Amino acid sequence: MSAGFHIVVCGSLVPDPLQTLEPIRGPQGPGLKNEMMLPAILDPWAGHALFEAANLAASGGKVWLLSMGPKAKLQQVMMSVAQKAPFELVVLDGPAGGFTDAHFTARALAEAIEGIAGLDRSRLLLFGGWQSASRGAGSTLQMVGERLGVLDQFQGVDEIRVQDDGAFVVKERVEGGGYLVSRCAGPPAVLGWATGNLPEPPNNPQLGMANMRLIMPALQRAEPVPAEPGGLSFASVELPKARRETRLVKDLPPAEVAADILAWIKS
């Protein structure tokens, strides 16, 4: 019954985790030290919400990949991202850092997708990441759903299991390890995705060919969405501050050793 979903992924890059990231004052406001020069991979939830995505139209349905960032940046990302699952491409040639307000972000989303071709918004899912690795306000994707009139939302989705009569099953992360397990009757929906049960799928390079020859027109006819001017604003940025401080005890109860750790932190 996965034939009619119309799966819109939202997903932009991020910088490479492996690498140093220095927060830095800009004549554009705050951002990385030599952001632009930094290799890029995708947004490791927004990854996870692609591959289930594939998975669940595999039988039917289409999916389309909609990304918000520099667009010489996203070429490169998606020569990648490519041969992992098959997708269109919708590109907005905007900004991508963790510094965007996320209301801008939202807004700018809403309208790319409402002008998706041949999108039907009855079959509509929205997936996501549940947060972001630049983006984690935890907030975007539901505002994406609000401005777009969805009001069935899930976040923390970590399996969804679709039934005979077009509803599906969605497990939803909780507090203490459990999970909140739903019944919803049929899109549209948005599922913004913790890490999903599948794994990364290995590179096909003829799948890769296949949706380079979508995406490439697409990154070129990207429209450019500039940063919101007056939006969201920092006092300041900097790295976390290092600070170590430790004793050498023995036979301690737990009781006091939790005391201390109390006061150190109060302190």
Partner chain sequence: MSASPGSRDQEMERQSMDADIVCVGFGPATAGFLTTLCRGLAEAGAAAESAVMPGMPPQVLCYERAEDIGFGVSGVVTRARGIRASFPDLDLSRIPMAAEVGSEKVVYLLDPVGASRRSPALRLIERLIPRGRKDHAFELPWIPSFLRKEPGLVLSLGQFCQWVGGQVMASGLAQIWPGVPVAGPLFADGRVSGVRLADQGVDRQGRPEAGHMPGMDLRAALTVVGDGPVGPVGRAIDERLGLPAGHHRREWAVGMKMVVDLPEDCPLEPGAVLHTLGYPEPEIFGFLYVYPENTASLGIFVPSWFDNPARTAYRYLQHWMLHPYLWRYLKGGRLRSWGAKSLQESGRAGEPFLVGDGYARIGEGSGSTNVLTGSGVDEAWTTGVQLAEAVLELMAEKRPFSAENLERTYVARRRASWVEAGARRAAKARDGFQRGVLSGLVGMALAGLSGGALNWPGRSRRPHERIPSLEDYCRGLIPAEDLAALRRECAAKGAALHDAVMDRLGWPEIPFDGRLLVSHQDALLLGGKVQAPAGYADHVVFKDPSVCAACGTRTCVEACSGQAITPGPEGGAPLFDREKCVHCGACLWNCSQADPDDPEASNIEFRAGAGGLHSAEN
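Residue numbers count along the first chain shown, from 1. C-alpha atoms forming the largest set that superposes within 1.5 Å between two forms make up the rigid core. Since the model is a prediction, treat every value here as computed from it, not as a measurement. First, how it differs from the form predicted in complex with its partner chain.
Core-superposed comparison between these two forms: the C-alpha position of L18 differs by less than 2 Å.
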The other form holds:
Amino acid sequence: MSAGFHIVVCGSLVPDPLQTLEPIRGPQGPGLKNEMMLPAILDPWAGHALFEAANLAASGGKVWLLSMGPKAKLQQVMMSVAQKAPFELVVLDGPAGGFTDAHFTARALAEAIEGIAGLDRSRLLLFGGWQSASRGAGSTLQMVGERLGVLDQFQGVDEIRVQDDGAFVVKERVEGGGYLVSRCAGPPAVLGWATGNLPEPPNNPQLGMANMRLIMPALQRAEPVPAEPGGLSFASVELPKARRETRLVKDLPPAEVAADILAWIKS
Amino acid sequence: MEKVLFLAHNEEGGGLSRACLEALSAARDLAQGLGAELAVGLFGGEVSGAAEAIGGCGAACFLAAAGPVFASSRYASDAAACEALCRASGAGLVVAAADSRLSRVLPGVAQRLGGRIDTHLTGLWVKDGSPAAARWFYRQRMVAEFTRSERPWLMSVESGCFEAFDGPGAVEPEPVAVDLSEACKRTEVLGLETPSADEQTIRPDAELLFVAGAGWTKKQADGRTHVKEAEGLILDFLNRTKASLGSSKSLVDISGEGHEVISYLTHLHQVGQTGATPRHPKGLAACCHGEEPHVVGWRFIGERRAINLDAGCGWAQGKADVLYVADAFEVLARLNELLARA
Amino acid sequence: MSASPGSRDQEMERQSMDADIVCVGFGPATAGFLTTLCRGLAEAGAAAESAVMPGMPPQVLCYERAEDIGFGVSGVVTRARGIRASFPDLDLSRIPMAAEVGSEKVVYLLDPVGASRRSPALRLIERLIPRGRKDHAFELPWIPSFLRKEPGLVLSLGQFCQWVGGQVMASGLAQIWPGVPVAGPLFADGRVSGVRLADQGVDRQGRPEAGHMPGMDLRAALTVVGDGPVGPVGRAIDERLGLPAGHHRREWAVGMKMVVDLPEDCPLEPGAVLHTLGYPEPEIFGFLYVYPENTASLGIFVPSWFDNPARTAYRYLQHWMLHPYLWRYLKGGRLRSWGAKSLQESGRAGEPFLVGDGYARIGEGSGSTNVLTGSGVDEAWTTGVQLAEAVLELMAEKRPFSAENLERTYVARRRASWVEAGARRAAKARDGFQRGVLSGLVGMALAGLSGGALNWPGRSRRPHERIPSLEDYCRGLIPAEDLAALRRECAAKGAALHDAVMDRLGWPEIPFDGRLLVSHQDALLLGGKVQAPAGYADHVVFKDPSVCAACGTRTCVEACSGQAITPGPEGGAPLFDREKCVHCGACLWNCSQADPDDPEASNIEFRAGAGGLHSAEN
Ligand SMILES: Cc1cc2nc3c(=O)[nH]c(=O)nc-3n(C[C@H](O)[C@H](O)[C@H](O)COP(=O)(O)OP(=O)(O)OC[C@H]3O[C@@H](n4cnc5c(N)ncnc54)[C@H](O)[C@@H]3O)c2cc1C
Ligand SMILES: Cc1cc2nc3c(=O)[nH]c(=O)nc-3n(C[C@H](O)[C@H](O)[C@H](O)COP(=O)(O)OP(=O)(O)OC[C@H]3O[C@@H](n4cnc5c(N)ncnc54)[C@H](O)[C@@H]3O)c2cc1C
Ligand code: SF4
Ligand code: SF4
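The form predicted in complex with its partner chain is what I want next, because the block you gave corresponds to the form predicted on its own; please supply it.
Up next: the whole complex, starting with the chain shown before.
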């Protein structure tokens, strides 16, 4: 029955993780300094969701990648992502930054999903990262799910196992390094992925070429999403200032270092 | 006038988790600052124990959505329960802990109520007569203070940011009816998979976080790796100190890629930009170099010390209180001896 | 057919695909090529048809090794003659970090610390320089026209390439795929028939592992080789076909740079251009170009004819920044970006066969860089434009991409252009440096002012023939027994020698400030954002470990721009850590020993690899 999943993966771009980030205040509220210049990647957890989706759909079904972000940046990021997994891209030309209200993002995404031609909502698995690396809220997918009337939702997912009858078993991360294991009768469902179990797939140029046939038109078609005035207002955004005075302990024999540490642990 | 609802679920044993007790403090402070009424909404299998644990919190009302269907953490039933509690309370502000169960359900509840949500708050206070909150963005790289005008406004607060509330008292919560359709039961919770006691190396309540880096698997001065030895040293240390284990990404990635590995490490241990940012009073890092953005893995650790052969260690310089320039293998071996004697 | 390095994948199926044109690398050369080609294809409309997918426009693919386009490294100040010809209505506000050249200065830096090695002749001349300057520098009163860049642009190569790349991709007429190293050319029936991509899912030695995917073969009627100064595809073609008689590639330099947020009170204006010589060593040239918004691109060039076996660009870069003349501008600044890259400085003398059946060479790898004016970007761009014009012409005539046809269209255009004229003027301009700095400078001036008619001759030697032992280099400065002790200490720590040697030679300690003056590792992390994806083989390989074991002058370790090459255990080859490599290619020519089988080559093999810098500002 996995042959039938229609998987929509919600995922946008975030700055490449090693970039230096600095907040600035713009006319539309806070943002990142040089945001358009920072190299970007697909949000890592959404990336895991995409790889898991492709893996599930390998035996049948279909994957859409739904991305809201600045079009020019998305075009660039897609050149990397397109080589990783087969999907059809749906683009919303809108903000991808962390300071955008998740409520706004969720509405835009839900409306886009409702507009996907050929999507069978009874077979829908809505995938995404359990948090974004920008907002880090972990709330967008649930709201998209609610808007689409999906009542079976899972977050912090590291594994999905599909059973013969079309039901699937899901493992979600819980406190203390444990997993909550649930069985869901079948789609539709929402799964917010943590790391999952799959390694990052290699770059497959042929896959990239195949995806590209649909990616460029999708980018060209992308409609700007009008900003929505909301009640969220930022008083400040700051980098943490604290730089600690690091005391260097050198040339001490290991036994003395150990004693020092022990005294500190016990203190 | 604003009304603040504290929303929580009971623990397996019947009480409230530390994270929930901390969130209650946040809710109380908020209500107090606003001069607002505090309400408590509890859901779960059996909530009377939880209610009693906080009976003295001064809430004007205690609401409960309890019963076996709510015993385990399932989105659909949790959402129905929370929605009912919020509606019954009529609160415009809802405060809860950002634990796994509530983090999963609250955004959906906000959507149902036509409200908004902000999660993982690290600060919550009253400014100019309105609630104001702080949270981190871009994986703990920058912190923002903000407020919002929409109601209901649901908020989840991070653990470790508020004192846990302590004030039991006898109360009889008022049951709230929840309309649970069959559609809410398509998911069946099979149970919890917890690592066995031997492998139990993530301990959120531990005093100390031990962060292991890829250095443990690198060639040492003798030109060889000593991974098995590292594995033993670290586990021994954790068992003796009951410290929690965290790891750099490099180290868990190595563990996943078929090299000689530290067997009990998984991606759940990863701290840093794409890992966890746990909160513990103390942290000890060994053999980590890391990179600026990833050192956020111990941003919320109180006192920090590090062991590295390299005095220029990026994980420590400017970020740790003390950097021991030493061989972590030797130090840990001695430390374990001392711990054994103590 | 050239097999991809290290592959033992006979049992796995290798994919293959057909395209019309395949390009290797996306630097300014390929950027110029694709910009011109896509415009031409758009104009031609249905008239331009793919041979491999009839009914479709020609399938044009470009593979770039780095993980994004714009992760390259350059200066850049340029006269932008070719670039402006391609964009007559160029609006600089659309390219971040671009500005018109404002002021230009050439500055001779004296040695304020007394640790550099200056020949007696140079010392003598320095005495003639007006004294009493507290910033230890001398601004040349006049800049020779051949060095002038006015009217010109200062750019960030990364931002410029991203800007161009975005437009090329949006045209839909070419695809640029980043993160895909090309392992080598494919040869069939005596012609270049396409390229093979690097294997993935392999261990460091190239042996298949989980997720193994042999690199795909791409067959194309035309392979455009724009892989830069150290590109493995161009070098593989050279190995197979040799270089034209009398040509060689023995002169190199590594350019190491930073992008810096200047301090708030910095008086430098956007478009200001500074060139320095004289310090930290007379052989090391420096540059500082000012971008809008109080940022600057700055760095140094360490050439192959600087006979210091412990030549560390990073430490020298810091001493250069700390020179009082520069430090007064930089103090209080903050590191934004960092990077390094080789420059092919043989110029016209290093020109390979520009075309052959099925392939054409463009950019620095084709010898386009002008070594007299220190200009490579505009030249690379222009050779790309010339090739695109030729390709459009041949497509319209429906003629094949044969050596003869490419010669008639592309090479002829190039020979008739300003790029060639400049290259000829520059051809012997740097020969004097083979003998010393002074003769080099005089030679450059002679060639520059006489339009190439005059020069200071110098016999070119292979880098490994030049590199002296450390003992020789330090003779009279560090007693042999002290040097031996330093060697022992560093070996015990597994560290390179250069810091210990420079300390001993009187270079002051660098006062790290955590902002601009940071450790080499932190420059990699904070500035270069260096990272490498898993699943690729090591691209730096020590050919004959026994040669390394016997090598007493491990320049590869000393000169490595990323501290990616470390001494390793005694009696073996050095160790290479691909996660720190910035793909500067300096190791290729910073080896003190010859390849036992090829005197023109060294004992290091530099292959196609993934990862490296993740900054788009350099
Ligand atoms: C998309 C992405 C996301 C990432 N997210 C994260 C993240 O969330 N968290 C994270 O940590 N990293 C993350 N990284 C990886 C990060 O870039 C670094 O690679 C990683 O943090 C480095 O790990 P390390 O410090 O363990 O290893 P290394 O950098 O290899 O450092 C090893 C250290 O061990 C020391 N050492 C060796 N032997 C000894 C000894 N005997 N005694 C004492 N010291 C010794 C060495 O001196 C060295 O400093 C991410 C990378 C990417 C690309
Ligand atoms: C520090 C520094 C400062 C400089 N300053 C100036 C200046 O001020 N003005 C000026 O005009 N010039 C300057 N130059 C020179 C100039 O940068 C070069 O001449 C120019 O970049 C050459 O362009 P190119 O397109 O030929 O090659 P490159 O820019 O080298 O581009 C080649 C591309 O091919 C890619 N590639 C390589 N191998 C492979 C492979 N196997 N598979 C796929 N892709 C591959 C590379 O990643 C790269 O992106 C400077 C250079 C340096 C290093
Ligand atoms: S690579 Fe060259 S310089 Fe380095 S150790 Fe080997 S022979 Fe010596
Ligand atoms: S190993 Fe990498 S960083 Fe070092 S010199 Fe070679 S190419 Fe440059």
